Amino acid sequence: MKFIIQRDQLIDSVQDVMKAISSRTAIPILTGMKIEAKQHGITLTGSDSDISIESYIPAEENGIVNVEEIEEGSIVLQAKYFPDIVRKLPEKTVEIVADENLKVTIRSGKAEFNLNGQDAEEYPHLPKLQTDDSFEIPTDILKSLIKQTVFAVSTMETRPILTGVNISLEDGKLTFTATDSHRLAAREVPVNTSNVKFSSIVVPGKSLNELNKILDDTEETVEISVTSNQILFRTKHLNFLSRILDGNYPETSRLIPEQSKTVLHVKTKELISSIDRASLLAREERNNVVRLSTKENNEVEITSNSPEVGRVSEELTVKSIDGEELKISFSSKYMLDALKVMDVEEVKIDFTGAMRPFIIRPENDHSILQLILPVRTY
C-alpha cells in the first residue's frame, strides 16, 4: 500500500474517526485505525462496541487532487501514536507506505516514521445496511434535533434505556424523544419519505453527542437508514453507524398534561439571566432549587435561599400571565438547559399546578416541547 495525501485532509479525517476508538476495548485491534487505499480514495475506519465511523477522502474532488501515487492496499496504525503523529509533520504533504510485513514509513519533507502495523484482514467487517428503509434529512435540521433532546437523557445506567434518545418516523413526522424521567424533551420535524416509517429505535445519546459534532455544516444532507440492531447516518464522506439500545421506552406522551391553570409568556433571554443568578447561591445542592411565584402587575419572582449561605431575590416582569397562582420550585439547571436550546426569543410556560409537570414550548411553535418535573420544597 502506498500513497501520498495533503495533510490537512488526513488530519480532519483522523480526528472524525478518533471519536469511534477508545482504549479500552475487548478486541485489541479496535485500538488501531484501518486505512484502505483504493485509486478512487481513501477510507479511515475507526470503532468501539457502540459506534463505528468510516472517513471518506476521494482521490479527486472538483478538480482539486487531494491524494496521489496510490497503490491500492490496507493496515491497521495504532492510534494512540498515527494522530499525533500526523499533526506534528513539517510538510503540507504526507506519504505513507506499508511493505508486505505490515512496516509502515510515514513520510514528510524530512522527517520519517517508521510504525509497525496490523494486518487489516484481522479488523471485524462493519455491517453494511441494507438501505432501502432510507431517508434523507437535512444536515442542520438533524444537528437541531440532536442539540434540542439529547441533553436531556439520563446519565444512570440503572435504566439504560433512558440513557438514550427514542427516534420515530411516523406519517411523515420525524420525533425524537430523551427523558431521565425528571424532565423531557422532545421535537418533531416533517420530512418527505412516503415509504419508510419506524415506530421506536433508541440511540445512545452518547452516540449522538459524537454524530453531532463531526456532522459537516457543508453537507447538506444526512441519509439515515435503520435496521433492526444498527442506525447509519450517511453523507458523502462520512459513514456514520451507532448501535441501537435494546429494550422498552416508557410511553411518555402520556406525561405531558392536556390542559393548563397558569400560563406565563415571557422573553427567554431575560428568564435565562434571572434563573442564572438566582441559582448562583444554590450551588451546593445537588439540584439548585430555584422557586418561582407569581405576583400582581405581570410579575414573578424568583427567589433561592441556601441556609448557610444566603438568599436571593429578584422580580420580573413578563408579557402575561394567565390564570391562577401559583407557587413551585424546580430545578435551576434543568430549566436552564431547557431554555438555553430554544434558540427562540419569547418562551410560552404551561403550569398545572406545584406539583405536576410543567412544559416550555416557544412562543408560536409547537415542535419543540420541554417538560420539568418540580421539586418538593415543603
Contents of the next structure:
Protein chains: 2
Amino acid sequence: MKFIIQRDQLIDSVQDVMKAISSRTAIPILTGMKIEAKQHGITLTGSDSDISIESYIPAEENGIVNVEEIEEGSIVLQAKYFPDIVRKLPEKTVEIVADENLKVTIRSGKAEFNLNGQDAEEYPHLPKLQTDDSFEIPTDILKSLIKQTVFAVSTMETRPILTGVNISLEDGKLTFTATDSHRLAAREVPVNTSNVKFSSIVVPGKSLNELNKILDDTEETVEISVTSNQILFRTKHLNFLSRILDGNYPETSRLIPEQSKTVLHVKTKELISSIDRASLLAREERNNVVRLSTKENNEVEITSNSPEVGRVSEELTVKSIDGEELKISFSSKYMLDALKVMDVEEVKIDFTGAMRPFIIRPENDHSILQLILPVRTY
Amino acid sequence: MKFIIQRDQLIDSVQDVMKAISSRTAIPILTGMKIEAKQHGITLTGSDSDISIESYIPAEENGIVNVEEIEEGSIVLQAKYFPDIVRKLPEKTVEIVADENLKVTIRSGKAEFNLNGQDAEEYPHLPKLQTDDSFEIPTDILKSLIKQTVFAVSTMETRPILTGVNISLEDGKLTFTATDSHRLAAREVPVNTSNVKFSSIVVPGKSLNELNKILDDTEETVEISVTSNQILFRTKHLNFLSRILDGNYPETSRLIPEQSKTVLHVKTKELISSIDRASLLAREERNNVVRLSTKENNEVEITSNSPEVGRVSEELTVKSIDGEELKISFSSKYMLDALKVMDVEEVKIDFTGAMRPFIIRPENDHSILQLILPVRTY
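Since the structure above is the form predicted on its own, I would like to see how the form predicted together with a further copy of the same chain looks, so please show that one next.
All chains and molecules follow, beginning with the one already shown.
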C-alpha cells in the first residue's frame, strides 16, 4: 500500500474515526485504525464493536486532488499514536507506505516515522447494511433531534434499554424519545418517505452523542438505514454504524398528562438564569432541588434552601400565569437541561398539580416536549 | 457591615483571592473568604497558610465609584459558593450586608441569597511585613523570571528545598534559579536598588505559579519585601504573601560547564517541532528519550526508538555546528520545557560530550540559562 495525501484532509478523517476507537476493548485489533487505499480513494475505519465509523477521502473531488500515487492495499495502525503523528507532521502532504512485512513508513518533509502495522485481514468485517429501505433527512435537523433528546437518557445500567433513544418512523413522522424515568424528552419531525417505517428501535445515547459531534451543522442530507440490530447513518464521506439495543422500550405516551391546572408563559433565558442561581447552594444535596411558587401580579418565586449554607430566593416576572395557585419542587438540573435545548424565546409550562409531571413546550408547537417529574419535598 | 459594589470589580477580586483558598485545609475557617469593609474600600482575603492573598477594591478611584453606602465591618463567607454566586448575579451592582448574627444577605436585582457567615475575628491575622527593605521591578519582568525558571522545580517531596525557586539579590542583580537535579533553569535581571540584598531565599514553585496567574502582563511595578520566613509581592491593589522554604539550597554554579566541545546554533521553533515529533512514540517509556546526532552539512539527526511501536527520525538543518562530532540522548520533555521559554528566534547549545550537562542560551546573552543532564542510553 502506498499513497500521498493532503495532511489536513487526513487529520479531519482521523479525528472522526477516532470517535469510535477505544483503548479499552476486548478485541486488541480494534485499538487500531484500518487504512485502506483504493484507486478511487482512501478509507479509514474505526470501531469499538458498538459504533463503527468509516471515513472516505476521495482521490479527487471537485477538481481538487486529495490523494496521489496510490498503490492499493490496506493496513491497521495503532490508533494511540497515529492521530498525534499526523497532526504534528511538518509539511502539507504526507506519504504513507506499508510493505509486505506490515512495516509502515509515514514521511513528511524530512521527518520519517517507521511503525509496526497489523494485518488488515485480521480486522473484523463491518456488516454491509442493505440500503433499500433507507430515508433521508437534513443533517442539521438530525443534529437537533439528537441534542433535544439524548441528554435525557438514563446513565444507569439497571435498565439498559433506557440508556438509548427510542426512534420511530410512522405516518411520515420521525420521532426521538428519551427518558430516564424521572424526565422525558421527545421531538418529532416530518420526513419525506413513502415506503420506510419502523416502530421502535433504540439507539445507544453514546452512539448518538458521538454522531452529533462528527456531523457538521449543514443542510446536506444524511441517509439512514435500519436493520434488526444495526442502524447506519451515511453522509457523502462517512458511514456511521451503531448497534441497536435489545429489549422493549416502555410505552411513554401515557405519562404525558392531557389537561393542565396551571399554565405559565415565561421567557426561556430569564427562567434559565433564575433556576441556575437558585441551584447554586443546593449543588450536592438532593439532586439540586429548587421550588417554584406562583404569586400575585404575574410573579413566580424561585427558592432553594440548603440548611447548612443558606437560602436563595428570587422573584421572576413571567408573561402570564393562568389557573390554580401552585407550589412545586423539582430538580434544577432536569429543568436546566430541558430549557437549554428549547431554542425558543418563550416557553409554555403546563402543570397538573404539585405531584404530577409537568410539560415544557413552545407555544403552539407540539413537535417538541420536555416532561419532568416533580420532587416531593414535604 | 454593608456595602454596594460593582459586580465585575468584585468578580475580579474574588477570582484572585480564590487562588489562595483550598477546600483541603486543616484550619476550617481558611476554607472561607474574609471580607472587610472600611470607608476607603473593601478588602478580600484568602489563605491556605502557605499563600495569603489580599485584594483591595478602593471605594473610589480615578473619579470612578466602585463601592457605595459603606458601613464598616467584616465577615467570613464560605468560599465554595461565593464566587459562583457573584458571577451569576443578575444586575451590575451587588449589595452585601452582614448582621450581628453573622447572617449575610447578597442582593442583586430581584435575587437574594441568605448565607451563614463566620466571625471575622476567628480568621487568622496575616503577618504585617516591614517594607523598609523592599525593592521594585516591573510586573512583566517578574512574570518572565517566574515563567523561565519555575517549570524546572522538583515535584518530588524527597528534597523539599528543590520544590522552590532560589532567589538572590546581590550586586544589583536579581537571580531566579530552579533545579530538580536533572535540569536547571536560571535567569537574572538588573534591579535598581541600593540598600536591599539577600543571598538565597527559596520560594515554593506553587506560590510563584499562582502569583504569575494573578499578575497582569503590565509594566507597572511590583514591590517585593523579604523577611526571614515570608516574601511579600505588592501591587496597587494586591498583597501576595508566601512562606519561604526552610533549608539550604544546593550550590548550583559549579554544575555549569565552562567550556564546550560542540556548539550548535539552531532556530528555536524548528528544534521544538522536531523534538516534539520525535517524542511522540516514546511517550510512556524512559522519560521520552530522544537522541541527537551531528551530521555533515550542518544537519543534525533527531531520532527516537520505541521497540514495540516503531522509530522516528528527522534531519534538521541547523545554522551551524562547530567542534566535535556528537551523539547525545536526553529527555524530550526537559528539552521542550527549556526551549519553549527561551523567547528568542535562535538558540545556542553548548555540549561538553555525551555524558556531561549541556547548556541552552540565546547567543551573546548570559542572563538566561537552561541546563539539561543527558541520559545514558548505552
